[in-house]
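Only one chain is shown below, in structure tokens, and it's the form predicted on its own.
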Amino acid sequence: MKRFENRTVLVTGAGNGIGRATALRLALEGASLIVLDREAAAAERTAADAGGGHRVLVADTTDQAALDAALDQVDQLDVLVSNTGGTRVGNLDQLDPQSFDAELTLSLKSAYAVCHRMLPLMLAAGKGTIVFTASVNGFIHVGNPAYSAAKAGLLQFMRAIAVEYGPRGIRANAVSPGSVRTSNHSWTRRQEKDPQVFEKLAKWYPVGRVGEPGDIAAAIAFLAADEAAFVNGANLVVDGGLTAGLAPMIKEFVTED
């Protein structure tokens, strides 16, 4: 399929996980790419790795001034993939004041800040799709309170821009991952206290695994193509039927005949 073919889509975090995943999957399909990470290297690699030719940005999407002069050069704009976001602080017992704006910012102001830049180039033209990476820890608690108030707000947030700004041409919806297999830092410092982690968390998914950052790739190139016309405000959940019930309780209490 060669959905994206003659469209510009920025991947902002697109130089690891998800957002390379993602930045890589939109490049098959025809896309030319803007890669925006704070890493140099990860975003080259990233471009580099989806064929050649696709623009690099690079920013820390936290920094005001920095973002301002990255996104500068960015004239032209048909899909926006806001995938930047991440978390340090486990349980409320571990937050403080300024863990908490810390987080706040990295995975819902920032989104804004480039949203912010982003929608007056497509409402200029009449149309544009943002798809926005949130998470299931925006409507269940699985730890991260931070984060999972960031994400809650991030849900409403493109809830209101579906609305308000849906007549204009311009839809937004957001994909909900469950655990996801990434080297990020939180999933990093777990594995090091724990190898195993991703193999104990299994039991809780009724696939029988955590997702791969292909997986939600997936899902986010379905909401930015044209086949997802008609979805808009739309929080697709990606997590393997985490959410769906609760899967080692049902074989605690529940025995065959």
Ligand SMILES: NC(=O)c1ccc[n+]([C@@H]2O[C@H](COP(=O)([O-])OP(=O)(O)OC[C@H]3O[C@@H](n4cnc5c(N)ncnc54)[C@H](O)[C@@H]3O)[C@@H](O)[C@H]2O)c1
The other form holds:
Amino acid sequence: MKRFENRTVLVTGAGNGIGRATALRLALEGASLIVLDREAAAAERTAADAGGGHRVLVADTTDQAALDAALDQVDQLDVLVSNTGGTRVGNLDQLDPQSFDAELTLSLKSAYAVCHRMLPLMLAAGKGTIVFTASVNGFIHVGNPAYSAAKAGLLQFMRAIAVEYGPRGIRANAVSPGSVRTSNHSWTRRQEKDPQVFEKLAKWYPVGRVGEPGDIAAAIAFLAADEAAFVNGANLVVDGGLTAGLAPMIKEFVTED
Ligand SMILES: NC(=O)c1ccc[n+]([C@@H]2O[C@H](COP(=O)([O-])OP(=O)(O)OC[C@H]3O[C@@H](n4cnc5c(N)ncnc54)[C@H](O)[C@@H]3O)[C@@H](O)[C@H]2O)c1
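Starting from the form predicted on its own above, please write out the structure of the form predicted together with the ligand.
Following is the full complex, with the preceding chain placed first.
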């Protein structure tokens, strides 16, 4: 079944990690991709690995002028996967006004900037669907305070689109991943400190492992596909059960009788 045949799909941050896995997954299911990333080589690699014939846009979503110049080239869009985001600030002690602003710009404002340009195309066509990459950080605190605030804001922005533009043919949803094995800035730093970090984190995950980019791509593909026609305004948590409970805590108080 090719769920995205004859569909134009823009994936932001598609050069690596979750965005790349999503682009490859959707291309496999027939999508015509627009691969956007700030790293030209990574974007080109994703487009080539997706089978060729796909478009590449090189822009930083936090740079309004560059983003506008890139998105000017898009005149029709069925699916937007708004995926750029990230964090460099681990806790409140490390946070200051500048870094707070930078975290919100990358993980919230840049998503708005992309939607601001792409929603008019979808509204004019009377159809379209948007999937945001949020995070479990958007609803539990596991560090990265400003990033978490941004992801919480992203979930609420998603709901605004779902409610206000649902009647005009637009669906908006989000995925909220737990830890996913990618090479983003924070994981690279954590792995430098402890190469076994993903293995050590597994104990927090009821399924016994952290996520892989393909786990998230599969959920994004579902939300973007027509079979999810009645799913609008949803936050699909893709975290192996992390936020369903506190698995390590149970070990502390379970008794034999
Ligand atoms: N990896 C995780 O554990 C995890 C967990 C929850 C949520 N997320 C979210 O998933 C999304 C993707 O994260 P990832 O781990 O796949 O990252 P990644 O670093 O592996 O890949 C991100 C890609 O996006 C590009 N990019 C980053 N900022 C950009 C910008 N401003 N403009 C254009 N391109 C940009 C990078 O060049 C890179 O190719 C982010 O929104 C992140 O917050 C990740």
